[in-house]
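As structure tokens, one chain now follows by itself in the form predicted alone.
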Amino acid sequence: MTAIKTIGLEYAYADGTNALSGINFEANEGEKVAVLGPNGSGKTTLFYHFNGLIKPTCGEVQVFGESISKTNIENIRKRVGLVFQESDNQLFAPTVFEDIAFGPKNLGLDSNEIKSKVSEVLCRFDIENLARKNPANLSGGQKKRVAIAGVVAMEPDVLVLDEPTSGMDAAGITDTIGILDELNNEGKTIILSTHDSDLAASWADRVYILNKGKVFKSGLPRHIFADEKLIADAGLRQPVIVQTYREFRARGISKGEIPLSVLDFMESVDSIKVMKIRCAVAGCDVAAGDDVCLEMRDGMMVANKGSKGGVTGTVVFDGMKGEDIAVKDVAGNLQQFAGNITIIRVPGIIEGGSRAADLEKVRDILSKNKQQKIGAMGTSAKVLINKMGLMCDFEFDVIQSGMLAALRGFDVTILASGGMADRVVEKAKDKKLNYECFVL
């Protein structure tokens, strides 16, 4: 079902500047969409017309296939929360607590349900630390999170953010387009306005370029950033991994689809012309074509002398045990090397989060995985992380590293909230690993 739709949505401001001319846009229940877009492009206006902020001069907004109107407009707004990119317009009670628990109150909620919902908001947002600070005193990008939080608090099905990621670092972006996901996992849908082409590529499911207030293009995202012409024209910057893969399919190096990740990077490199080179450590002293055979210990190539194994491959130059050296006419199957993948699949929130996960059943399965690294993802994985004393070897970005672990040869460990488990498992068995997963 179609959540958010405009048809021919225009919109002009008192002085006669036409912001929005003739937009026609459509986001679906369930999808996570990334609007881009130059400053002035019209984004913040679009976005006020979601929940009824502001009124079209021409044109229709529908919200789940009801156009709004002043007779359903107080609907409107529970199943549409906006945040605003400028989270001071949005602030004002005393204390983050009460800011959060605005939106509740309103609501009709008791002041028990208040208290629970507000608390449970706090944790997912990892700002239980500062329920009683006065959110004028807070960081630019607290604030960006207190306001997130207080609109996640009304629970609206859709959840609308506008440059949600400014003003953050790097930590606290990824924490918040992980909860982000993790909320998408409950059924939310999600749109989101930013200048980051790096987000909006490897997060969106489907993206809007806005330009002048007109929809520049829309499409996903890998036929969007395929259009290397279309991005510039539109004044926006290729993703990073876009531009790398240019750069090796011109010197024919890469082939294949645009891709989004660094993992689909891989895929797109052309092992015959790349792959028969490989970095190694010497395992012990080696001469310019010596024959040795390889494995990978501690995520690192080691080469040792001998032509029988698995892999095998001459050394390019001399070098003594521990150097890095380099190995060509690499021959064999370097996926042997891969380690295993074990999924954990924590209960979300709505399922009781970390209180309703078994502790034990969990230090069982990873006393079995001795050389191992460990990934949480979603609020209750990273609860239940903290309250047994383990340490994370990555909560950014967690499938991609992962996964890259695992191809390095790592037992990898990925713990994960709810439904967020399922695109795990949908990864791993992408990139062909070894995985198991359990359900606590």
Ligand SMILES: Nc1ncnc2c1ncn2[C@@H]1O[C@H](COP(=O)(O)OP(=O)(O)OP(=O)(O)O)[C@@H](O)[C@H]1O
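Only a predicted model underlies this, so the values are computations on that prediction, with no experimental measurement involved. Rigid core here is just the name for the largest C-alpha set that superposes within 1.5 Å across the two forms. Residue numbers count along the first chain shown, from 1. First, how it differs from the form predicted in complex with the named molecule.
- In the core-superposed comparison between these two forms, V330 has its Cα shifted by at least 2 Å.
- Residue displacement note: V292 has its CA displaced by at least 2 Å between these two forms (rigid core superposed).
- For F317, the Cα coordinates differ by 2 angstroms or more between these two forms after the core has been superposed.
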Contents of the next structure:
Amino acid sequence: MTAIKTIGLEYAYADGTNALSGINFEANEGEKVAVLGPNGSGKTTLFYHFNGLIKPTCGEVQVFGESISKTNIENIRKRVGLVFQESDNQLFAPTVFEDIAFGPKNLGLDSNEIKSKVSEVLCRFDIENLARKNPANLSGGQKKRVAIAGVVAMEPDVLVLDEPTSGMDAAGITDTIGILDELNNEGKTIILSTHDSDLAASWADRVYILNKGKVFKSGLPRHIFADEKLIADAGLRQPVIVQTYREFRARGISKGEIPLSVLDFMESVDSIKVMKIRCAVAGCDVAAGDDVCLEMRDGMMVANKGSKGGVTGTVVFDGMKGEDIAVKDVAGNLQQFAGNITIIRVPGIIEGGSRAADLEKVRDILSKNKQQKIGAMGTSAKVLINKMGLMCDFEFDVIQSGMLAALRGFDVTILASGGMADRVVEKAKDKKLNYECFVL
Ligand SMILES: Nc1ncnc2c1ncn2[C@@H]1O[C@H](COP(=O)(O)OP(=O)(O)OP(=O)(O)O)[C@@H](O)[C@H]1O
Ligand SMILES: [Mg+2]
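Alternate state requested, the form predicted in complex with the named molecule (shown: the form predicted alone):
Zooming out: every chain and molecule, the one shown earlier first.
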């Protein structure tokens, strides 16, 4: 089903500025849509239409198939939550707690239900410590977090966020995107605007590029970002990973489909004819022409003398232990060095969170892996790791970082709840990594 649709949407401000001219936009239920476009291209004006904040000069806006009208506007505002670009336009209550409580109050919840809803949201956004503060006294990034939390508390089906990550630090961006993914896994449609091409490329199911009030182009990130001229003409920056891929491809190192993440990029790297590898030969050194076998040690590829083992090569120059040597004719599947992925499915916030988890079982699972790396996705998993006094190795981009570590030989455990755990499984399958799944 289509969650939000605009047909021939036009909007002119009172001073005559034509902010939108003939926008046809569509976001399907459960989709993650990113809207990109230079300053003044009409992103904010478009978003104002999604919950009827402003009325089109011409054209139509449909929400779950219904055209917005006076009779359904109240219901539509419940279904479509809008987070403003400027948090100061959103936050008004004397405390963060009251600000977040505003939505649940409007939904008609009783005071106990309101309290429990606000606590859940404060916990999800990790802002319990801000509950008693005046929103006006928060930092820019904190205000953004509170503003998003306030809209999430209203439990809308569609979350529309106007530049939700601008002004946030790296951890704030990762947390926010993590929470949005979590909500998306719970079935919410997410539409956001951003100037961050890297984020749009790696996060979105679908991308819209606006320019001068028109849809310049829309489509799958893979198609949009493959078109270098399109991105330049739209006044946008190429994602760094795409730029890197193009440089590698120009030098004959990368090939295939355009990557949208570091993990995809690793697949684009063609088998290299000569590799520079640390020589790990104990006792004796290697000479040109010697056979070596390769293995992964502490996340680094090393060469040993001999031709036993799954991946072999021939030394190009003489070399000593501890030095980098050149190895040619590398044969065998490097993937066999990959470690295992263990996925622990943690109860999500709505299933009782970390309180409902069996910590002994987690300890038991973790004790089975040696040299391991741990990642936690989502609030419940992070809280659980904290409770156990453990540290995460991956704070950012957990799925991708975990898979990359596994490809470098580490055993990796990822704790995640609900749909996020499913995404880890999908990705592990996709990358042909060995995985095992446990449910708490
Ligand atoms: N209240 C207003 N009155 C008149 N013109 C406006 C008003 N608000 C926005 N505009 C104009 O409408 C156009 C679209 O603005 P909008 O804020 O939607 O762009 P945007 O893509 O969100 O930009 P940014 O990336 O800077 O947030 C711009 O030309 C802007 O000057
Ligand atoms: Mg804007």
